[in-house]
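Taking the form predicted on its own, here's one chain by itself in structure tokens.
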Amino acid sequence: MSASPVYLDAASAAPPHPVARQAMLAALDDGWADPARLYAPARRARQLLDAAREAAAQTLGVRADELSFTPSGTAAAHAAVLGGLVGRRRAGTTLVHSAIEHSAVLHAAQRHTAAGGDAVSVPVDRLGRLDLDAWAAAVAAPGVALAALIGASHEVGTVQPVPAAAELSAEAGVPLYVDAAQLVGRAPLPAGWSVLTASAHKWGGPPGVGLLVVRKGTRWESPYPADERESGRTPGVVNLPAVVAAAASLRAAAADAAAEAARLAPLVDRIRARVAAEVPDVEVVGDPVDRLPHLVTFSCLYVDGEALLHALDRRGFAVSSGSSCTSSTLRPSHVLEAMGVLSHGNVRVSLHRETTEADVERFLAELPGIVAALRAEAGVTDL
């Protein structure tokens, strides 16, 4: 009998939190009507939507009227960037962002430059940490409308110096957008941002729900055609059962976040140490200290990343590789390239509330043999 599958890709999508399932089923019964209407079922739906917004806002420590629900984390990121640029178009047309932003932010930047705007990419060091001197110079240049900085790298786990970057941005009079997809529900939010986004399926909520938070006083304008819903920030009717499930699971995940971080961080430390010691010609990447508690990335020389993923999948391990959300393109990771580290045979392992010590031990026991077998097939031996 084969061993049970081990899911180690929470940074892409965490397994559904039990609270999310319960909340969604209840909301399917009670929250199917249009919350904008006046009759009784619609009023009940409106109560559910208002309660979900209040709960999510309270968990994040923001005002309820600052928070909107979007159809996905990607949609929230697009709205954050493009809306921030539209709202500040009189100040200039330049977007400053780090070289390791999520592809959703980079795609929004490409749309902006295709329309005649400018985008400035700020480098990172070999650990994936923002170059603050370069950031300071970039945000202080004339014509900067918006700055964008990921809260923590979705690919290598390095936590970014958001408070310092925010201070430099504020000194230049530039609002800061933070992509907090890997932080929300897992770690405290940094200070100093004006716009923030997150994605429910990263914390165990359902897919198809994003959060867009625009602080009061921030110059932000919807880049979409006018729509009266969600304070005009994102068009269309929200998926109310999914929104209710997202808010409920966020509260539950945030309540357990500190305990989960304390449980998972030593397991990630074990992976970092054992992979480096037991797999020849491997590079464990990302900051070893200032990092997310649940995520580790390493690259194996002389191994094809896709072949390694398939081999691990055959042994029951679900992990990701290369640049998350762009692995289907078979292009090297833009994050690893920006860091100047090895990108061959790249594996990202990300743990979650259901991950056990036994799961990690089984992965560590089987990985060296799997890598050795792939290298032997490629004619690489005696390492």
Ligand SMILES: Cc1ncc(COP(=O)(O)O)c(C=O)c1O
Contents of the next structure:
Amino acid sequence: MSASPVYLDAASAAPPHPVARQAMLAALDDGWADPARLYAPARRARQLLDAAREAAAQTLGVRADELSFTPSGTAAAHAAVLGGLVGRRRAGTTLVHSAIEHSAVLHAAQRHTAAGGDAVSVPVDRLGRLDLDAWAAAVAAPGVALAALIGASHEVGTVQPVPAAAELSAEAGVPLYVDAAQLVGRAPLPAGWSVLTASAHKWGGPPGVGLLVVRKGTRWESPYPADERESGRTPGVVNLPAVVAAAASLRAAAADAAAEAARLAPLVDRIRARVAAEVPDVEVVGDPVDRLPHLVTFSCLYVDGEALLHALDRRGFAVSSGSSCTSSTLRPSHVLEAMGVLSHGNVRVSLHRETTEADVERFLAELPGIVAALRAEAGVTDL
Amino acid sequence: MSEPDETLDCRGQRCPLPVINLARRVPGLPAGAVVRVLADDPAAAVDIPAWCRMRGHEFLAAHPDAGPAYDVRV
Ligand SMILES: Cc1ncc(COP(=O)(O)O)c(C=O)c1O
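Switching from the form predicted on its own: structure of the form predicted in complex with the named molecule?
Everything in the complex follows now, all chains and molecules, and the chain you saw is the first one.
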């Protein structure tokens, strides 16, 4: 018998907002022409694209000409990092980043170092908070072209001290890039950044749309072959129906964000408290206070992460994990590693607008038994 | 690298097995003994110190180039 499904992996992809679906269907009929052409259907597509850009910019509080739509949050992060480094190559070749950036940022950093550049990783503490003293020293060193800081950790939920890090970067004359994929549509944006990226499927928009915002006056140059679209920041035609859906759902998600955060944050508090109290030998990780409203991560001692995901899936729960056995590289999550917390038996639960209190209660009611059964099977109950 | 009282070879084992085998071995050792765990699963580098913290043992050192090896005082 399979139980009714409970989807708890919004940090990977939130279920589509109803507004996204409506907007996408309308734009499929009305926005398929190439917006760069000079005939009536193209003008209609151009209007839809302009309106989407205007709406997204207004929601984020930026200028429309500062915002480009990209093929994903990953593509936006690559462009942010590589373009920020190219634009400031005369200032230096060093990228400073936190140790807990998304892999998209770390992979762009690897590309940069493979081409002869430098990257400096700044540590975090046990709760996943940036070490601001180390950050201050790193951005003030000679030859720093760009600093990158994730707005809030997609793996453990800890919100980063962006305003303080931005101030330190500004004092050193270094522009700051913020990966805001887990913040946009859920929480107010911090101040002080020069480049920002986000990803539509995190807020209930369609997959395959990212945002890249480059503030006026920022030295940023496209790292790609020339292409005029999206202000020359990201090549290729945009997926207009998806972009329209992304902008419409962003506005809807942002309008509800405060109320949703007020509803979900106590559910996350409940998960944090009950998991710690009712599952023996568990480490609930991440900052308990300065955190995302919708995300919580914990690790169960002696439990195989992959076995735990499968057992939860069999009971209808969709969650993700940072354990090594669940990754293609067989390495534990670099975020858990950087924090120095238990990496096996790891579960990330992330809530969304369709998550109910009953869903959370069912998860909390079933989890202790699932963990206990896995421990009994592995013969580790009394260790 | 001083000699440990006991060496536990967990090479080739995937996490959480090195931590489980360490936990199985510890009750048979006198308090204060030093165990060296050889473990090549990269997760051991995080999970052995984390286990020490959760169980109140002292994590002494990691030797990334020798095993890799992790020394724990029980
Ligand atoms: C913090 C963060 N940055 C970037 C990304 C990448 O976004 P996308 O899935 O749209 O490529 C994600 C999602 O995995 C994320 O959580």
